[in-house]
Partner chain sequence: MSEKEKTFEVLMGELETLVARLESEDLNLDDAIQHNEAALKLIKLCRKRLDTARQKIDKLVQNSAGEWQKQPLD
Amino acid sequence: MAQALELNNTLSVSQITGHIQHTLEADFSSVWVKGELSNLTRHSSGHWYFSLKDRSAQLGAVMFRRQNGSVRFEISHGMEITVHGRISVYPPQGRYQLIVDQMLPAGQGDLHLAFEALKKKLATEGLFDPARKRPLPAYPQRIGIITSPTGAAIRDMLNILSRRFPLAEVLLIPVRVQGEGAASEITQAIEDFNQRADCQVLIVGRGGGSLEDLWAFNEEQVARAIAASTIPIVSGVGHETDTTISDFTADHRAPTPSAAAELVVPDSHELMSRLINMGHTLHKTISHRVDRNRQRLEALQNSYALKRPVLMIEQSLQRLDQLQDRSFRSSAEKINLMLSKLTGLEQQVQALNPLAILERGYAVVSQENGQIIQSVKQVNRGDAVRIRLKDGDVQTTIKKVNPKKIT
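Let me see this chain alone, in the form predicted together with the partner chain.
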């Protein structure tokens, strides 16, 4: 019995095409395809439409103008090419095609595929791991160079090294850098330098050339020898745009041999000015410190604690002076006071001296017993009295007493 129509499992054309589109575009988002170029149409829009074919199949392809501008060789019907791109499904026509973004002649394409395969393999092994990369010595004493002894690359490197850092010694192991045997020689030289172990850094490189010329640096043995080196290696192969597998396994990648030389040494002119600056900074730092200590010392010298004994002595001396002054002043005052008192007393004594009155012509009358007679009541007629005068005395008798009549 014929299978019943399972309406629920039936797809529309759009649905199945959508599935196909999704599956194809996901599975073939980045592929390399090799084949013969045919049916080439260069459209007026600048896009190229063509087929890739081999004996039993063909594949429609398009390379848009934006990408085909970078194709560096003449394309023609029937040539073997290798292209890179992605599969795209065009639902309105139910067709799929390859959208090409890179195109190489087949020979070069093979190299390219080999390159990609080795790159992938070594990357999987972790040989490009950034953690493997070793730092370069700041001031290498000896630099090993592995390159051709002839040609511009070695001259450029030596020029730069001697201009920037003549202090470093340079050892060259001359090798062939292209053609048969080049890879083995480069590998051997890396091993030899490692065995000698007298260089702190190695440069492996060569000047620019075609992909084939640079191929030795894409060989697995060279890439592995670089990765295995215990001495840090800088690769400098070709021009800025060239990338080799050696660049990925080297500790540092320089775009050119000259750049590699610049990378491995410091610039002695910069170093020189750095040294001079260092000297200035040191001088400033130390004189600043000495100044600060001197200030501290001076502050200590002037501190009250240190000055106190001196101050105390000075204060005592001053006090002594003051006391001396005071005692001098007070004794002088006392003397003066005494003197004036004395003078006063003298005058007083003088004034009280009865003799002084006698000098002025007065007389003192006293009884025989010496008592001074001040009133008529003290004497009677016939009493003997003594009259003292300034120059002696007389004795006489009272003849009459005449009390003063009170009116």
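All of these numbers come straight from a predicted model, not from anything done at the bench. Basically, rigid core = biggest C-alpha set you can superpose within 1.5 Å across the two forms. Numbering follows the first chain given and starts at 1. What changes on going to the form predicted alone:
Superposition of the core reveals a Cα shift of less than 2 Å for L40 between the two forms. With the core held fixed, A332 shows a CA shift of 2 Å or greater between the two forms.
Positional change of G181 between the two forms stays under 2 Å at the C-alpha, relative to the superposed core.
Could I see the form predicted alone next, after the form predicted together with the partner chain?
Here we give the lone chain, stripped of any partners or molecules.
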């Protein structure tokens, strides 16, 4: 009888394989795996069959044609890779395998994993919550920029800001935007701007580059500095397809540094057009009101009750004409005053342009690594320096250091 019960509970090969498949696919529906690529076969169907192995184990894998078309590097036997996918079971052969949907070189894979881990951590803490995002000021008086002083990004941003809204002043804190120490400099610059508290909006960004080049903007300390800033921050890092942790943490994300500059200021030409339209509207409104009052006065003038005091009505009409002329002159003077003020402020912004100062005969002295020299304490005799002028730069060597004597 006991043997009969056991036979009744016996599973077929398909049934036990199905149970295993269900368990594996449920527990390993999304995994990252790092290993050495081996046994690569590129099937005529376009699918890739290969193995991932390390010193102790081996895992079969397949990457179908619709996924492997997105791989942008050449794969070969023996290379270290990081892949993402899900564990599945291939019933005809009774073996489990990894179905791969994403493949990266080992180095980039590690960065990608670090990116996703930090992104998940900060999202859980609420740093990406839309409710904490702050609006940008409509007409900022002073804009802070945190970027490299020598890259194309700063030139593009300054050109756009001066063209769109020359009323705003621009303050630059130069930092390294890649390599060792870049994240610390960016963090410190954000904190410095918050201590100054004289800017209404900040732009943090740089031009495009590889994942490694942009990594400073994926550092946790930079993300937390952006989140802690009391000044609204716009992140403009890389190209449109680049995404960094700074983009998620910032109050606003721009696809490029140039787009960030356009985002923080209005277009002065559009503002001017609006002012002119408002002036025309005001003129029409006043004219309509004057015509309406004139018609009322003419009606009263022709009425029986006021036919006799014609002189009084004529005086009122003259007074009305004077008021109309005065109103027109006042409107024109106000518009001209605003245009004059806008021009003056535009000239002030241009004069304060950190790059325009080179046109007046000044120079910028920096070390070979690009760091600006602000004190004689930064150089020694024999150091090589670069002197940047308005039309190029020269390289020279320090022959003597003369500190300023403090009396």
